[in-house]
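A single chain, nothing else alongside it, follows as structure tokens in the form predicted alone.
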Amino acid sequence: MSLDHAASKPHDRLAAALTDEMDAVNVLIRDRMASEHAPRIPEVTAHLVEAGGKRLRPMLTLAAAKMCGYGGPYHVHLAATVEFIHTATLLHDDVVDESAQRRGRPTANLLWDNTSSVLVGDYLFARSFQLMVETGSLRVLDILANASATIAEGEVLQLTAASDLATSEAVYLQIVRGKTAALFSAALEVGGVIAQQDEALVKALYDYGDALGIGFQIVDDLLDYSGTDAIGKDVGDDFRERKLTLPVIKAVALADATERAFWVRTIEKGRQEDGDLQTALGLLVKHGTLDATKSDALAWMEKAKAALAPLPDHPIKLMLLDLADYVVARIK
């Protein structure tokens, strides 16, 4: 999901507050993207890393460290680590999803090939672990290694649950926790750990990231049926790709026999015809699942904001509160 470019947006204010740190992260990323023996690696990574993404995840690491009063150099390493993990998952996801566009630009697998995308993604994962080790913190290594495993687990779960109408909201939540929230929560958690904060504050950072990530993904899934906010996506892309996201899972649970037959044909069997998207949208409206999904997103963002309560007063804390509000502002 994209975030807008206006200077008044909380992620832009966050970026402005972290300009020096983000500059250092960008230098480190460019340095570690280099490969003496395989020039294809920096070509592919530069295409994605420099594609204009908001770098929200590494900013969250820097924000947590700064808010917790960290004065050392390793928050920069950890922010670069988080960005490498994120970029590696994007490279792999585009191959799995057979995507042709990312952030409004052709994907790496389209410009090069699937093999290059997979292998360069592997390289970035390896680089991320090198950066983690340099911090000298086993706790940090444990958190980010677990997050990497959880992300992969979430993607595999999504693969097995895809197009299966038996997929429940609980399974959906598990998928979202894996593929989106795990890196948000880990990005914030390691910022607190590297600053040697007490467990209550580290847990608060984790809980904020977990709720923010879940709400972030629910909003993304909602916008697929109710807006055109996501760059490079059209309304109904998830339906056409037969992805069972929360609005559809809720509608399937409320479906009568005729409606269930429609979902079986279009989602499980993939036999889609002209007009099916409009029928699907009609069913989502009929059962109020777009509004119910919106309520879920708002509830997760309230959890995110509540999680920040134990953290000390700081301008960045206010920006993180605003960020939670902003993510859901476009669906209110």
Second form
Number of protein chains: 2
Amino acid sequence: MSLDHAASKPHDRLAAALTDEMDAVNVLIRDRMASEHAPRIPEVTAHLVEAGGKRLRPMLTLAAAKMCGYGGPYHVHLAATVEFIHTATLLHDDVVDESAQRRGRPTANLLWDNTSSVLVGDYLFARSFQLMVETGSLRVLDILANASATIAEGEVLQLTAASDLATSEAVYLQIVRGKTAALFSAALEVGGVIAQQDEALVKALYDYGDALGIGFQIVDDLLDYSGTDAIGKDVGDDFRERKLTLPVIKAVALADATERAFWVRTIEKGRQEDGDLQTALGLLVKHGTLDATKSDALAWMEKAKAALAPLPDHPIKLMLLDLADYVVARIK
Amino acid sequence: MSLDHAASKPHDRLAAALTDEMDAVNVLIRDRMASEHAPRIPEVTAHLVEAGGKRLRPMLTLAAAKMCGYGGPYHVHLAATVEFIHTATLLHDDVVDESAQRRGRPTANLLWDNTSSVLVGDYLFARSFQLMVETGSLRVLDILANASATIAEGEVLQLTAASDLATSEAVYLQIVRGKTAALFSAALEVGGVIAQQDEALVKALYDYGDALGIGFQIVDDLLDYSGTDAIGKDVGDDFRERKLTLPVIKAVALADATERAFWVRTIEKGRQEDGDLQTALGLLVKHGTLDATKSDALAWMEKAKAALAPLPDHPIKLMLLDLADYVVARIK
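Structure of the form predicted in complex with a further copy of the same chain (previous: the form predicted alone):
Expanding to the full complex; the earlier chain stays at the top.
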């Protein structure tokens, strides 16, 4: 990838605009993921933290604080907090998914074991909580405690609802909020709160993060059936793992008796045969649910952009608007 | 067990003295472990929360607050917080230990699966955090965030140190603080903090909990080699699971070359044969490490009782003194 091309991505422009702050976040992350007593901890976390994730969530916190003119030190703590919560959920997800790859590398639970993933995740969660306490803001603690509960609830909900054909679009939305949107919205909201913005602006930041996160996850779920560029993810993974996502939920709602029997067999009972993925894709096309899902993703991104309207003009605001467009550009 | 006998136990006298408060805690626990969206959550937690654990930790919080004359509502929140943190760690421990029994019932991860144990534990941890935020006390949040980090760190340390013959008594103590003492001491400390006691009394409560927890765990580890009444635990479990505990650590320090080779084979390499447990017990007796461990437990309990000296006379103070004696009475 050429540098020019890289510079055109809103994510990279955000990173460039927030270089000093992200450097401080990275220093704090390295400092706080250490453990005086248990060397296994930095071994496991370094593997994840150094793996070159995009650090999108901490950048959202820094972006919100900067747009709001924050001059104190605690946006750095909050950005590190958000990344720690995210990393802790990735570690626990690895156990849940028993997934073999994360960001193109073997997952921590294959390199070490499930127990390390569980316990180091717990450690990072506790460390994130210590970082929040340092900010001295109960409001921030409240927001991130609520986000953490929504994340865990969404993950549990996914366990039971993902292969249940009765799962509605409303339940899917709840799962998606837990998986993705709750931390996006909280990451932005705390940036505004620490900068002591008024409620309307804090709510605008929350709404942008919520809609961006939902749209982001819908795009991800759509690419699982239509994409070619999804890194580390093959087309049809969700189908093979019997995970109901929006394109299928919409197709189930429109299914005739024969089609319904197909979804019951493949998703609910998990008795999949050769050719089933092709049949499933055919049904999504027949009922136009890939297009309908794409429309939903576009609508969420319009909602995200509209949410930013109350915020004053700022170069970072433009990058956040572009970020919303960039996410859906993957499916255009 | 007769009621008279039951009434003689300090734990039961504490429960009787705190009936109203514990009722309020139980109501709050039931309310907060519910989930609007994910019915799996109360299924898993009810299994644990209703399983009739002793609720020792929340009682310690209530006891501290009552001794300190606290008149507000938040001791109930803090007691529920402490029980949620404890329950979350039990759920994650079940995954770590792959243990089949907890409190005489099948563990949640056998009734459901590892994933439910991990995610519902995360949910309870997030809920505990919300309860703390409601108290409005950053000091309380700080104490329980630090305790949570110590717990997770101790568990990770145990993963790597438990089968390593180089593990010292100092490392064992660190593990024990994580496994047991950190939550005991925090449970008591937050009871004093919420009652706005001066620092000397808060420290006294912390020190009592720390020593009680360490003594409690040493007794537990000793009973694994010498006990008959350990519920749901067979003699020699720690040996079979290759967990270095204090009696063995002391015996390894005194081992000759042949004995050391035995410990290397059985604990470090885990190549155990019939008769090894008897040989191990023989080495503990030969070096007097069961008696030495017992002396350590007694010393910690004396330290616990001495710590309470600065607290004013109160019926609950007498029960806490008796509780320390009761814990070591199991090995006398």
